[in-house]
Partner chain sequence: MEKLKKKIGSISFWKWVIASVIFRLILIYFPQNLNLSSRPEVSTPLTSFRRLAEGYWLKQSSMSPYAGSMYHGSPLLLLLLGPLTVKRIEGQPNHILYSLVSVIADLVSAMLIRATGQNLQLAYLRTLGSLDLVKQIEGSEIHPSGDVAALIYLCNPFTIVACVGLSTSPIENMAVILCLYGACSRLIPLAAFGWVIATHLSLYPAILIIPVIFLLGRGPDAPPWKLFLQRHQQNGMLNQSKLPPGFSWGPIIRFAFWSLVWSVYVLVLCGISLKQFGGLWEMFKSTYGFILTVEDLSPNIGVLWYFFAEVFEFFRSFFLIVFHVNILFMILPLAIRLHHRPCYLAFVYVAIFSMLKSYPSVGDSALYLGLLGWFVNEFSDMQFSLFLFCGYVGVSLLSPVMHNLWIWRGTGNANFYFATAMVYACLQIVLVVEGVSAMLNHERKLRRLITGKTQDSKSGLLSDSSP
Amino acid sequence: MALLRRPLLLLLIVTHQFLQLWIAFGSVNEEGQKQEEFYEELLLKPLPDRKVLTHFHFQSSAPPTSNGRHHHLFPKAISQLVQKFRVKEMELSFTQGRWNYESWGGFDSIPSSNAKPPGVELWAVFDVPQHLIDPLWKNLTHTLSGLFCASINFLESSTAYSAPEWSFPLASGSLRYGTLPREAVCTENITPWLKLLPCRDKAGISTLLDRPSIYRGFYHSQRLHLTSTGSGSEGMDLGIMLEQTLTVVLQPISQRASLVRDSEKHIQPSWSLSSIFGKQVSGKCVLAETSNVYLLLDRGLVAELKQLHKENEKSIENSLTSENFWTNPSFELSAKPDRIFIEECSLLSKNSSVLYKFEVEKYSEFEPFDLGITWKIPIVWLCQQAPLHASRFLTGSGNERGAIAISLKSTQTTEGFMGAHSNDERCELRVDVFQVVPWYVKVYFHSLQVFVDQQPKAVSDIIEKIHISPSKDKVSPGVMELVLKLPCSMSSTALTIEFDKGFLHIDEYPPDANQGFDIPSAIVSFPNFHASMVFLESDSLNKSPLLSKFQEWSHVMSYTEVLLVPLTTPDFSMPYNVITITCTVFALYFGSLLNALRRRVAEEERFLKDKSAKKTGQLPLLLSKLSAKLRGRRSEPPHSSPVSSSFINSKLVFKVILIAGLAVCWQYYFL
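Output structure of the single chain, in the form predicted on its own:
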């Protein structure tokens, strides 16, 4: 019987698992509904300052279905969040460090979409009536705070978020925007972010996400962007597109800067995946549709390589093919690319970037994927810059008033962006500025001044459109939205605006108040310029979400620095000193008072008599008892004199009166 039970039990287990798989996957294919999809991709890009840009891109999609509570790949927590709070579009980012626009570029798709301000940035668009947006925003911040183990719930206060009018073209009036510049980013935030992936960090490209390697980088930004499609009516749930990106700038450790000689300072360091992450890729995630790794050589690097090899190759600009670039003598790749894409030349740039594609699904644990690049010759190049370089700083001194200044300086490539009409008097460059100021920084918007090439200009001549929402004390922050029309021939522009520093209640100061108070980064965008890369073989790129994002036209934008404003800060040690002294005096007073009230005088006198008797010795006591027996009388202990008793009572009364007098004087003169 035992031999028959084992095969039967095994058959029941296999049948049960088969039924579960049939129910799970069969319910998805009913009624011709689309299945959920997941893509994982990694982009590697060498930077001019001897660093490497690594950009992880994961995309999950859930089509509109009638049973939205059941998901196979898509994270259920995100689906419930969208359904409950009616989120139409949302973006959340955790950033450590600041993107270096001068060295790492500011015109391509990565800085325009993935370069974020330090700390936490959150914006969301709601598909609800106007009066329900603020309550849903507060509930959303609490949900995200618990989901990502962060202090996002601080954005629930009306003093921490704003409602832009037209700086974000997504939805006017339905969008809420908030930032926490001082929020620290650590492994507690990236662990819940990784749990949203189907394979977590156990398989596929996500296995490269080594925590020490990520957090020792110069810049680290993890982003979550979701978009819901459909109306959700007639019993159909919303379709959701979830995009998770992680952008890290690392320094290769194979060749440290301290060991580089002067003759080799222009040679790029050789690196590989195992050297910068300490791991290799052992195949793709089995749930992913595609798993690819890309190596991007930007336009400036390709132009420099063409210039270096112009003498050896004839008419290289016309004969730039995949084979020629694969056999380039300037560098060597450790793995052969599966495909090579060349960008089409655009009107804004005569150069083209080159993209190498590596398919991870061809590799396994026995043959892991470890892409590396070895440079053979020194090379120096510059990344493509935005039309204007934006920076922000404070002016003035003291704890009473000051001014905020925004500086816009023309880059060297501005004339190329403007084209032949850059010298035309009618040529204008549009710049949008969005700035949020906390309520305790009381800005005087009428003091706005504009300087073009260090010459003062009328505000009406430069500012085409302006929207101002003054701050309210302890209610809402101040918001300023500007549309500038600058002449193309200008070299620098500065905006200044004055402010007064307010006073806070003692409960409103942060734990480290002496460090100062943060003003969030301002957003400077250029609507007339779009960052995109269009490749020659665009049909094969439709299956890649990352490259599809690169081909989309997105506004070129940049974030300014976070300002640190020192405010008048009270001496937090004084309340502590007063509390300690007061508690000490009251402890002495009540302790002495209770001791005096609960003291028993008769017992103390008896204790003193016994103590004095012990000091005199036992012989006198025995003699007194013997004489009492001889006389036939009872031995009695000696009585204390009334003088000593009255002395003790008067001393006790004097102590009580003295302590009460001290307490009254302290209460009257010092409190």
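Mind sharing the form predicted together with its partner chain? What's above is the form predicted on its own.
Next up is only this chain, free of partner chains and other molecules.
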């Protein structure tokens, strides 16, 4: 320990060279045992609508060790969480804004795994028997809520989370999924997130995270994904892989904004790290294994560039691969890339994207890294779209009922992919839809209708598999999982399902009840399509987690919009009035009916008197005489005789005793 801590002190004063020597020494020191590792990477990508996508990717991993709970780099809070709640895999995301699938693309692995629904989304897979999962989930939400300063603890209630059966391919049954669409995301959430990084935002790429500039963006999604590996056997801690990403879409402030001429309007804005973040990178985080910045030009852009080149000078056929491509006629990079990767041409498309790699460790405080791109000629391109564009909306008016419609529109770009899949005549496109609806939106599942190209179709023709767990009032939300098989030739599909709006108790309404309630995003995924980018020169890939992430085969996924359902509200100021008025009506009913039943007219009175007078026997006679006497006296002015008062008293006393006895019984038996 002391051996390690002393160099840590040195760390603060010595320069980079010394540090690297020390790291090398450290790795030699623990030869044979895998080290905890940390990688930091940043991906920049120009987007067609004059915006820039910046994607920070930090990865820490702790190998399965048996040396107790001590960690060098890995955040202790996370490892404790994994150990305590037996989390196999977990993903938590905080998002503000909506990913624009149409102009920012929906097919790459960045949107598929990093575009998240607004608010908080949390899912976790637990490595415990079924009956223990729910309590663990509840504890996990509270822990995360404390860890990230967010109201994730609202996911504790069973009305807020669901257990999807097969929408998540990872695990069925042991997965829990919950979203909070209305959670506001702000700096208070990113500070604890940055605390998990070994250098926080003090050194390395994360210094770029200037709060005002990242929250000014159009889309902001901070994600935490952790996977635990290895068996949780005795004495052996779990190996954990923690992946933290921050995806921000920013609008670069054009440096030439003042002198934009008509001809330059279509030129993409030139930007640099310092212009979009207001900061520069002054070297890597010394604890990181690698610290790289990538610039990605996607397939559409590269194809467009090639086209332009062909038009200008036909000689440069293969200029993209050449090393000096970074200064080419259409744009200029301010730094020289250390490496250029070209995507392996897949079957799906002829074009391939290009990736420039910049190693941050070459730069220092005196020579900070500031990547910039300057466009010279106007260029317009399209990002690669998901096969279908999914959107969701509400139909109907009024606060009684409505319908949810999910519309899937075919994007033109998919036709190319279809060719690859339509080997046989009946080409089908598989689409998975996962939808959670809160219980107060009472969905009639029998009213599910499918329209293909505006033509109603039988549900059984289109829906291959369906799993529904209907909502229980105040207990659980409704979950709908569908597998659709759509014909490739279709241009649009719509699913509609009707619902009734529920009426809640006044305590169940949030403070701003008239704003409405949110229905969480539906997840639309395309299992036939895999978002992966395989780059050539794979020798260096194993060192870059970001690139290996790109290589992973993941389903193309997209989230739909969050829906806002206005619900009817009762009058919140009325409880006392309602209680008193209703009780008055009930008293009116009870009193007047009882009165009508026991009322006797004079004739009947006389008849009863006659009857009682005719009765023989000692006691009844005596009593009737007594009562007659009492009545006779009572007709006179009210001075009660001692006899009558004692008579009434005894009755009263008996009544009081009876009531008291009943009360005692009640107290004894029921309370």
